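Just the one chain here, laid out as structure tokens, in the form predicted on its own.
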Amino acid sequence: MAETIKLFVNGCEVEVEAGKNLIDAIGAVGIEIPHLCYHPALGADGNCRMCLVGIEDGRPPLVPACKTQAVEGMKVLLDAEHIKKIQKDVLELELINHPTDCPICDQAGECSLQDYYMTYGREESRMNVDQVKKAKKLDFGCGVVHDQERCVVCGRCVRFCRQITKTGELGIVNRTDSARVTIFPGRPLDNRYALNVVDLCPVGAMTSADFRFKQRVWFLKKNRSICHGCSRGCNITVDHNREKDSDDMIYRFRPLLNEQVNGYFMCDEGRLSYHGENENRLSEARLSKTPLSFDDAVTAALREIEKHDDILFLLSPNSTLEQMMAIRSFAEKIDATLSGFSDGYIKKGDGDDYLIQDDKSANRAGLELLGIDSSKEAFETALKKADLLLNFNNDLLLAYSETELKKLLKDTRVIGLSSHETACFQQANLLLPVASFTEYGGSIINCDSILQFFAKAVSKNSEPVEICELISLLGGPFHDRTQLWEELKKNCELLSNVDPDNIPPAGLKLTDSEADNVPA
């Protein structure tokens, strides 16, 4: 357990985190000290001066609560007038050329400045001069859209171009009025975790140009989950909503704040995975490319199972220890030969010293966990001997190219069942559909053995199967979560002692020594 400390905030005592700032200690009980420049992950920077608090001990009579660390004993002033005037203030002086176009903006629902004025101003503006116009909708590359009139000057944005990516793309120019964020003359954004600075911003300044004007974000429904971009498996919330008449879509990915997994931010790459969730699904059944009802194609899968002797499961790295306990089972029941091969999803060279990885696939460890055998080369010799292959929505193509896959393939039936209409689905005699990541929920093992657990985030009109019901349907032992977790703790020696139902949302570390799971 962390250190704790006592303190008093308006007269009332709490207890807090030791060792942290004003701004995070008292924010972890639920008292909201004010702010727009610090971010916790870029440290303070104290320009903003709006978490400016008193302390009753000697110090100067305002302190900012974004510098200013919490001690035993502190007694911080958080309501008295003085400090309500200098809110008031310096909101005044953030808004004296802000367009408070809020109606138009795509931060607003979600916007500190907002908020704060909502909360701590409220005044009517003193101005009678004409504000300072800038630059608008200006292209910072990487989809980045810049608005210098809503900027508050924060920082935030330049701070993380320079202490996270290291790429120093933004700086601040001029002073006073013509103070204002902007690139360096032909040289954009140019990094893979650029979109971060639109979550950074807290006003809008910075604006996703995949995301303007798509959905006003009150009517945006917030699901967590885990991006299936790589093996990192950072968290996220996938904001989706259902319009009238339309079907459920998602509309951005955001990064979800796991300090051992992936901090505060996310890849671009991975942010803009959710079109994959949206786009070219596969929603019907079809038999050699003639359209079938689901119920059809499964009898139609359970006759080609049982007339054929030799036959080869091969399953999707991106599968969850559930589906993949659910699809080992099922093999070992009719005795098929069961491959995790999947060395196209690994782009190597391509991962970095931060969150990127070389895997493109989110659960690798979990077929390394259960024993499947991956290698290209026991794949390809059982793919020899087989007369029907079940893919389990496994992209060959990323192994293999066309000619070779058919080549591969000639003597072989296909069943495929896959979530989307990927080309190498092309060639499966027979096709089912089934959902994607967002649509069920499962565990998932990243590259640092992490295991985590997420829930179904979308709904869609017409429900797809998930695999591990599909796999009961065709035969399989099993036929809900309980019973496939009692078979992976039989199965697997670090997952013994896991309770599925209480995996903490940070994840949990599979190693053998009990202290690594030990909250700090």
The other form holds:
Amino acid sequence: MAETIKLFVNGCEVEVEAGKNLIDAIGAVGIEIPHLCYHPALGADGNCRMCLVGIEDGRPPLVPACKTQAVEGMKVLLDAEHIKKIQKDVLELELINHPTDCPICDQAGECSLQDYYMTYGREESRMNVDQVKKAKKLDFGCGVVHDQERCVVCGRCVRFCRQITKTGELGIVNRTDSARVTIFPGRPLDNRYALNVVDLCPVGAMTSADFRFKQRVWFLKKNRSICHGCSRGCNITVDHNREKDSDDMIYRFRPLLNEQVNGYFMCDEGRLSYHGENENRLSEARLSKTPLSFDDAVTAALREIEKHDDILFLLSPNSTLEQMMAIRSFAEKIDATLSGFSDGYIKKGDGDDYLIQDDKSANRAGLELLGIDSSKEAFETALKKADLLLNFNNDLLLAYSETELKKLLKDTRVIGLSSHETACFQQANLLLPVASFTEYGGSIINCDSILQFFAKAVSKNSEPVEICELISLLGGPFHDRTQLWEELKKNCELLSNVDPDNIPPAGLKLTDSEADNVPA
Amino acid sequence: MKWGFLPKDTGKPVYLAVNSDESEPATFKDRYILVRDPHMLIEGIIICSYAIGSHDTYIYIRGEYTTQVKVLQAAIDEAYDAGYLGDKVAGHDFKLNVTVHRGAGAYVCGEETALLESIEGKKGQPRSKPPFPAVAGLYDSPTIINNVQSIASLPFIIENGADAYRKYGTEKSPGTHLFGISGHVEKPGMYELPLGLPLLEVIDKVAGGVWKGRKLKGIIPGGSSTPVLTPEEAKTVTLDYESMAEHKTMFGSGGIVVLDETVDMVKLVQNLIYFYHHESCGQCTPCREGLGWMLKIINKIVAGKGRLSDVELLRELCDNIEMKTVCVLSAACTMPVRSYLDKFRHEFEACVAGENGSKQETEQEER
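The form predicted together with the partner chain is what I want next, because the block you gave corresponds to the form predicted on its own; please supply it.
Now the complete complex, all chains and molecules, led by this one.
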């Protein structure tokens, strides 16, 4: 743990981390200082004036907590009457021109202003003159919709575009209560992280065109997971809800703080990739395009595997380490060739120097760790020889055109294990539906060799079977997690000291040096 | 002086910024210096720059001062031509460049950190302090910001010595100051006076007293942001920093406004709030939202639709807004407004009771 210091809050001694401002330092031990403009990723601005606190040591009677470093022995006053009055007064001023139409505001339920009103305000409105009228429903581009009346002019969105994306599309124009956040004429938001301003906005001024008015946030169940959009492995919250008489649906992904992986943010592409978890899903097993029961499909697959001698297994670079191990040990058992060919998942030059990676798969590092050959030559040679291809959810059409693929497959029989209705599996002789990543849990390694574990986030009505489970039905030797991890440790030096049940939430950096892996 | 706060040997350049963004209502001293004796200012800049080791000076001048800009720029050009500015100041191995930067009309840019933001090409919004400009000012470098009058007083002090300067004024407020006396006096104008003179004497003897033989109603002692003095209070006030503080007002900018008996204090307050609301930069919540609210309340009161509770709310808002913000613009509004509300409460009460200053209005119209 970092160095700590002792200070006093309302006369009580608390031990907090050194080197932080009062909001973060005291916040970490559970004492809230209300604030709207401060955000740890964007630094202090000091414009909202909600976080004014008293310090009893001769300095000015009031200081903004966001700009005040916590120091040893500091005496912070939070519950004094004059501080509470300031919080109440500033809140009143925030609210006088705010349309208090929470029932029709998309932010209701996760609005700082609403929460603070309930905690610090609870006063009757004294506003008996006309409110300031501003523009509503402005399309800022990138799916961001802005409501200037709800805006508290905290400037988080503006600072995000200046400091994080360095694109600077947003600015605050005008003075006094005419001040408003806006874009430059004809220059809408144009960056790949724009939707983060929706999360950053403490109120309902920034909403996502994709999400707004789809769900009330208090109905959403929230589960942690990891985005599979690229090899960064951004930590996410999966917000989902099972509405009456329907299936559990995901309504949004939101970035989840992980300092060593993605910080507070994620890219828009990854954020919107939740659509893929809801839409175009493969829902039934098919034998030569004719639907059949899952059990019958498994039986059919067993027969195919038994019938053929030269079998090629193709893995997806999105598979978890557990799935990869299960598939590999199954391949070894029945003497099948194994390929992790997935060049199609790499979009050269698409990545940036922030979060987005060229590699659009979640666990390529896992393939490498398990020594699975991913070369194109090896795959094509093996495919030429093979009379049966078992494709574990690897979309070959990312690497080949349809005609190329057809030519390559010739009369090789194909068993597809797919989570989605992809064109790649249209011609499969046998098709089995499997779970997608929000429907199972597992371990993956990101582009920086950080091992992360994610748990199952969503339970569908007709639970699609997870690949490890399916492998055991097809005769694979290992399928439960404990067994698979024993195998993983045996086979991979780097994983030999990992306790699979205690992978820290922030992930574990896999390095050759033992010292780096001692959990903090 | 502020100069002592400059850190030494930071490796960064030191800047001098001269504040001539004179925008406080009723203040007009700097424009006199700029037009009548710009060379004195330039001399002061050279002295100051040499003392603090600065090679770049920015004169931030109020955009509306078009004549002043022309005169000042001509004087600077003359100084360059004469070798007093440029690579070798007066033949010495000392480089000094002076740049005139015109503001775009924001009152708040007279606040020293907003002024720096504006020079940097950003929106003029005050920065929170610390860090103070002497440590991290213009372009994050140590910066000294002084007013035109302060810089212009340097040549006299250097030439004649500090004691000669101290000969004028009081012990704690030494020297002279330019007082712009305006309002209802017989001889409004700009007067350089030693500090410490009795206020009423100055108004009577220097400015010729309240005009048209009318009665005195109040005195704004140092620009519109200073709390008003009643005639009773004014009796004991002297023109120096300590006496003003004792009377719970401020010395301010030396812009003295004399108000005669015809002034409608309710409308004066309306005008005051209108100005400060208009000039609020919109950064901090209390000032951004609060001054707008105050303006609407006073408008309502002036329109005869106000209630006693509105006057009370206005008074309370002064307390709620003041000193909760990054800079003192909000206080520049609330401090005087509070003083009018407290000292001339009966006028506001009369206004909400329907007896608004109609009598006075007709009087004014007749005039």
